[in-house]
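One chain comes next, on its own, written out as structure tokens in the form predicted alone.
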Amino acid sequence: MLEVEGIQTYYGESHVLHGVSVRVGPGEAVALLGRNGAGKTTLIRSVAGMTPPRDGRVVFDGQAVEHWPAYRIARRGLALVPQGRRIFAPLSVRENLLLGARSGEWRLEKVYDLFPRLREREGQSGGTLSGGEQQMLAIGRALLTNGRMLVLDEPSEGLAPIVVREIGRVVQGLKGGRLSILLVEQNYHLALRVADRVYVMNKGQIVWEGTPAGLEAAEEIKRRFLGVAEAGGDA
């Protein structure tokens, strides 16, 4: 669904990707982990069109858009639940989720379904939403595109973890099928509880890739680059 291959990206002369290549299969979950400044985001940014990589090559569902504009992307498939929700504040919860609808299986009533307390809201601004119902809605509009593959940015960010627990438990029920997952998080357990395959980014760069059952064993690696002094524990 999504090949990247030895993308290079700058901001300015600030070179910030250094050959970045990472691939999410069709129906596959792929945990993208890091620090802060990792370059997770810049990655997402490359891979949707919002800044394009100098050089490298991004195909999405077989066709290569690395030069494409964003919405285009957005249109061929690629959903984004974007750092920080961007939620609309002044619009409600309905004029949110209907904003980018598109037809296809994802309709209001059954983001409502995944979603009971944006059924209750309804008619509140989105503003006026806690931190966590504003990311069911951000995840909920992202659903309403009826795209092909779901982009997740840091979705656990500054969450309660009961709330972490249920968008972890929403993105387990969501992967599989026709949808496609790529989970932008620094959120070890999370990113773990829901992945097929695990990429780790240091500096710009793919530093180690693999399961998460192999990610578990690699306590260098966690140590080093995810700051994870040992294994076990919950979100």
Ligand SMILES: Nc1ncnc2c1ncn2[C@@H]1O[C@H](COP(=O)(O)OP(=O)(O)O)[C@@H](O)[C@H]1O
The other form holds:
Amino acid sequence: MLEVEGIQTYYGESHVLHGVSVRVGPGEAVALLGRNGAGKTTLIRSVAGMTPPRDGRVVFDGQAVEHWPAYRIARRGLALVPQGRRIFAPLSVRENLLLGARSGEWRLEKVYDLFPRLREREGQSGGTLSGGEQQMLAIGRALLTNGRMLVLDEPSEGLAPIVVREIGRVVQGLKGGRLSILLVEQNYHLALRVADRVYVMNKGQIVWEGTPAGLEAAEEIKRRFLGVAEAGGDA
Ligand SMILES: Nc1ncnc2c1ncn2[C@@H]1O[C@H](COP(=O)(O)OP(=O)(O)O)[C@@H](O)[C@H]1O
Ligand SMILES: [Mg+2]
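Pass me the form predicted in complex with the named molecule as well; I've looked at the form predicted alone already.
What follows is the whole complex; the chain from before opens it.
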């Protein structure tokens, strides 16, 4: 579904991604982990057409899209839940959800069934929602674009543990269908619960890839690149 091959991405003169390659198969859920500043969002921006790579390839749904504008990649089926949620505060919940909506399996009612809280708050402005509700709104909005691949950039950021669990449950529930999922996280536990496969990123490079079980056992990788304490810790 997505093949990123050796991309080099810059912000002006600042070279951020150094030959990053990542693959997400059809229906696969892949987690991308790494500390703050590792380059995770930049990778997402490169894939989504917001900060195109200077070199390398991005193949999405069979098309080389590395030179496409963001709207065209979105239309091809990339549904993005951006870091920080980016909901429109003055617009109602319903209006936020319908921005970018396209016909398909996901309809407003189905999103309301997934997040009943959004149905209750349908007429409220987005800015009045809690952080968790705003995240649900951002996920619902992405689902309503009816894309083939859902990309979530740190959906758990700044949320209480109980909300993080709810988001985790929802993302898990989305797995196994036609949707491919790329989940960017700093929350190691959430990522491992959801992912079929994991990449670890550091300083603009992929430094490890494998299964969740493999990462569980890779103490050195967890300690060096994820700040996860040895067994017994609760990081
Ligand atoms: N708009 C930008 N302009 C210049 N540098 C940036 C910009 N956004 C991010 N960076 C830099 O790129 C690096 C990777 O950032 P980012 O992709 O946001 O990491 P992550 O999402 O893993 O926290 C960091 O060193 C960050 O300071
Ligand atoms: Mg980020």
